[in-house]
Amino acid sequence: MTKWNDILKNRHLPAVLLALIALVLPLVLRNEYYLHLAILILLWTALGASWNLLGGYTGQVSFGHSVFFGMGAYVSLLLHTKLGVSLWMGLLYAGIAASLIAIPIGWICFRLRGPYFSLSILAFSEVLRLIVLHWKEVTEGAVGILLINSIVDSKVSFYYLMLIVTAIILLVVNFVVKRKLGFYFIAIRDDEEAAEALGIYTTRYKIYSLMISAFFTGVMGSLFANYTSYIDPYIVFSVGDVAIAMVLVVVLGGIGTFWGPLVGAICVVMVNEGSRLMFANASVLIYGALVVIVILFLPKGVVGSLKQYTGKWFHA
């Protein structure tokens, strides 16, 4: 009995069922439609990691992601189409552009703090739709992107990759806030002024936060145009169904938990598909309506409310 209870107790016990239940889903899953439900939860576990790092345990809240992911999206699909450049190797050269280009966004907007901050990295990101937008002779413009061939041939196999990254990014964030480097981070979220006083060059370890954020957020962009086989830049520039979708899947899920990206994608994706299905119209009323229940009763989001009832197993 003793043995069960230390087995029950384990940290890890939730990490490893759950790599052992997504390991087999494409298997239960002969519904084309779950497994795409599937991949979305995926998807938004990965992107709600990557926001989780700057916003959740560096405290910078970022509006404006969409600017990463876009950048992601179209550099993947643009060395492909123009330069026929692999689109695995489009992956690698996502992130890294997307980390690019958060070095002079972080410069100037983490000159700013609070409200500010988040304000000036969305006009980044509207700046940037704009400029994809009317380069038409580069982008397509409105047109947007079509891409014939997939980064793989099947939903299964894409799901199964989807699942890669994603383990990779949680472990890596994870990883990284339990460094020197995330404890940095964390001291920046609780009070830069003490942080600063202590010696730590907050400016330099924020936008280190941004890079690997948006690192991260770059690769989903590209996997997610790979799914897609589509872009343009009212989609993966959107701020409503891209930048503030990956506050919601924290906020939901709970801000500064390794659990909690993960909880909020589930949320998100299952509740605007159900109520996109049963209400049509009515379905952002009802999506909202979660949002304000959860803020109110749930502050912490749903992981952090329930740390207290479940001991160890969401402090993994």
Partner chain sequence: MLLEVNGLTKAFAGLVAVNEVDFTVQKGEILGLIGPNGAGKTTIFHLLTGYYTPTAGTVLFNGKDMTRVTPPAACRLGLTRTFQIVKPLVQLTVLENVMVGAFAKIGNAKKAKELALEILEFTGQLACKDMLAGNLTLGMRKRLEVSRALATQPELLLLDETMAGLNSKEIADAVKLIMKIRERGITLVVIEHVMKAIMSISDRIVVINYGKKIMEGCPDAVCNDQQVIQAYLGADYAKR
The other form holds:
Amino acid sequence: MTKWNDILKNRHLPAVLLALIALVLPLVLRNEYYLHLAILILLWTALGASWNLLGGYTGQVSFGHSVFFGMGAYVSLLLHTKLGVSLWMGLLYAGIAASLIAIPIGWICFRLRGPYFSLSILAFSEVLRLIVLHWKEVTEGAVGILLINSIVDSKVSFYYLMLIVTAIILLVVNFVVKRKLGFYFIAIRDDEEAAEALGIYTTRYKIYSLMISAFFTGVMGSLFANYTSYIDPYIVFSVGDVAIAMVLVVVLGGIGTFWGPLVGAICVVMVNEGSRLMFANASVLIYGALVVIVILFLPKGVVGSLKQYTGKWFHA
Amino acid sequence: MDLSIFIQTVTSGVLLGGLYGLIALGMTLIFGVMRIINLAHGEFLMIGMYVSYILFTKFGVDPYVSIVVSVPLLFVIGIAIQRFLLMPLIKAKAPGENQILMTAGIGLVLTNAALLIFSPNYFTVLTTYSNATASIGKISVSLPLLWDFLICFGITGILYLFIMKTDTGCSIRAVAQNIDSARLMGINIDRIMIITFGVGAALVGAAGTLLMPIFYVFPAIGELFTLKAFIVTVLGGMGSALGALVGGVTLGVVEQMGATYISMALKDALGFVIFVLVLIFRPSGLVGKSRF
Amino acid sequence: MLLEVNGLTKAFAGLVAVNEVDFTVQKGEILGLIGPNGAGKTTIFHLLTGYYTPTAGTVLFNGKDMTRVTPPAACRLGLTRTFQIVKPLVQLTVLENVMVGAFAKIGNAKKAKELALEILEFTGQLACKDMLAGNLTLGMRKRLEVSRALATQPELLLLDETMAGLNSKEIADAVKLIMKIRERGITLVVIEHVMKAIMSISDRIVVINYGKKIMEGCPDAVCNDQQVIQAYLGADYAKR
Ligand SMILES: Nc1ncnc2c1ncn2[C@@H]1O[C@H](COP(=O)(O)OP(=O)(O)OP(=O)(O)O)[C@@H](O)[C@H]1O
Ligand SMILES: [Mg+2]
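Can you now output the form predicted in complex with the partner chain? The one shown was the form predicted on its own.
Expanding to the full complex; the earlier chain stays at the top.
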């Protein structure tokens, strides 16, 4: 019996169970719509986890991650439609491109702290959106780009692709957080001056955190573009639907926690879809109101509030 | 280069900049005291604009007169938001991003409420003076814009007097400078924050009303102006009334220059270019010291 | 000469917090830095470790000019400090706090943990290694500052009032710890208001008043100097 007890007490248990559920989900969910919801949840979990590395663990709250999302989406689709680069390589190039623009953006924005950092990065998202909008020869401007053949052709394969990428992102974040890099990120979040006295080049490490976060956000931007098969500057550089939604997912779920992004993604997708089904016209209004209410009553997010009761178990 | 076109451009830039300054003034004030950026700022502006629009179309009230409605209305809205939505977060010691998100959520609600009530259409008010101009030599100026500019200065002056001369203003300054010592001095922080948010909202409400005769209103207008206000706030060095005006005028002139000499389409991008340049070379803003 | 400070000056708007201060630190010694509240002691530490850039003057550490060096660079060169107002990394455990310090010279998490454990044993904090730093008592926080700084393996360590607010037993422990640190081969500059303690541990003492160095010498000489007694120890002490 002790063997069973060991297994039950293992702190990886929730993760393993979840992974199993995720693997068999398409076999159970025969309905396209439910599969679509599951894909959205994965998308937002991955985006939330990417954001969380910078915002939650490094303490640099960005309200402008749409810049990396849009960059990733555009780079992969442009490379594919204009130069015939494969969409699989596009995923990689999307991440690299996002990660590269993170360097100058970080260099400039990390001169500011607190809310000013949060919003100055949003300004860059707007700049990039305006560039894409007006540089019509290359980007097609407001017309957007239509993808004829997506990276995979069925919803089920897309689900598994999304699952793999999301799992990789979660694992990498978990890996990073437990190593020197992660210690440095958390030290910067908790006290920048103390971090400096301990030999941490704070700006450099903030940029590292931003680069990793941007890489994954870019990859997800590219996956999103593949999923919807159409992008335009208003969609992928959207402040409300991308940048602020990413913050929302993490804050609702629990900032700086491992499970926060998943929990937040489930909440946001459910609330969003629920209000769309029930309130049609007023759906965004209701959605906004629910956001207000949840923030009001769950200041630490779902996981943050739960942690007080369940202790380390949920922390993983 | 044609000199008169140049002067014309600068003039309208400066005048427009006065309005930008007024829009940013409320944001600066709220940031100074609360250390949060109000992402619903542009939506407050939108409310001010719709108020003018309704009063004009339904009751024939002159847009400039409607300021006596929009200002108190937004003051009350601001007070209610701070009291019932933001203060609980501060009390719960929630991190700053929660407050910013809260303002974003409020903005979302306001935008979509406007969408339901007014439809996504663009509305303008057409008064007898909407297209009136005053000309000096070859330079002509839109009259409403000129009035706006003067009123903006007036309002900024009144705010300055309020902050400098009244007891409440004095407390606001104390909280902005150092919240802990302000608390030790016996200042009621909650009250000051509520008033500040109310005043900040009232200021941008006034700006919305002033904007109505020269611009058009639609539900999603908020986001554009929230960003502009933020840019102006950073350009101005964050936290000073003078800075907001200087930043506003800078942005106004840059945008007009861009529209005249480069392209209408890229004028918004130029604002961001200036913003980035200031971040690189003068992170403390064009005026004064940084406060962080 | 490990550290050479010449004409060090820092002017803030309307106030010269540090005014042409000179002193040197020999390898292996403990230098006491004392002075009344607001004398400029902490500001000197800020200047030495790159938190402030001096208005004038030079700082040579191992012959290298430190006036333009940033705090993390100073740390990596072997010069670090603790904070008078403690700065625990509140969401990390004691062990993890010390590991952050250890990462300054060690890249590998396992090796950093080994060093951190060794240091916690050395400073007597092993028992509370798994406590969150945010939950520690002030005494433990002050000691954590020292443990964490030690983990960066400094050559010269600047301690800023690590005994303030401690009870007499804790002070006695802190004194012992400082002596042990010196035995490890680390040179120390110690700011302290607890007179008995600083007199007993220091080889030499530098006295600062209103930003200026008013006296330098061995503890006995400082104790008996009329100017120091006037400026710092106060009239009461002078009578006794
Ligand atoms: N950043 C700053 N700006 C302006 N003045 C400052 C600044 N930092 C310190 N000061 C002033 O410089 C003087 C010296 O301060 P410092 O903290 O160095 O004193 P100290 O000797 O460490 O005092 P204590 O024993 O109380 O710790 C004080 O008058 C202080 O107010
Ligand atoms: Mg001090």
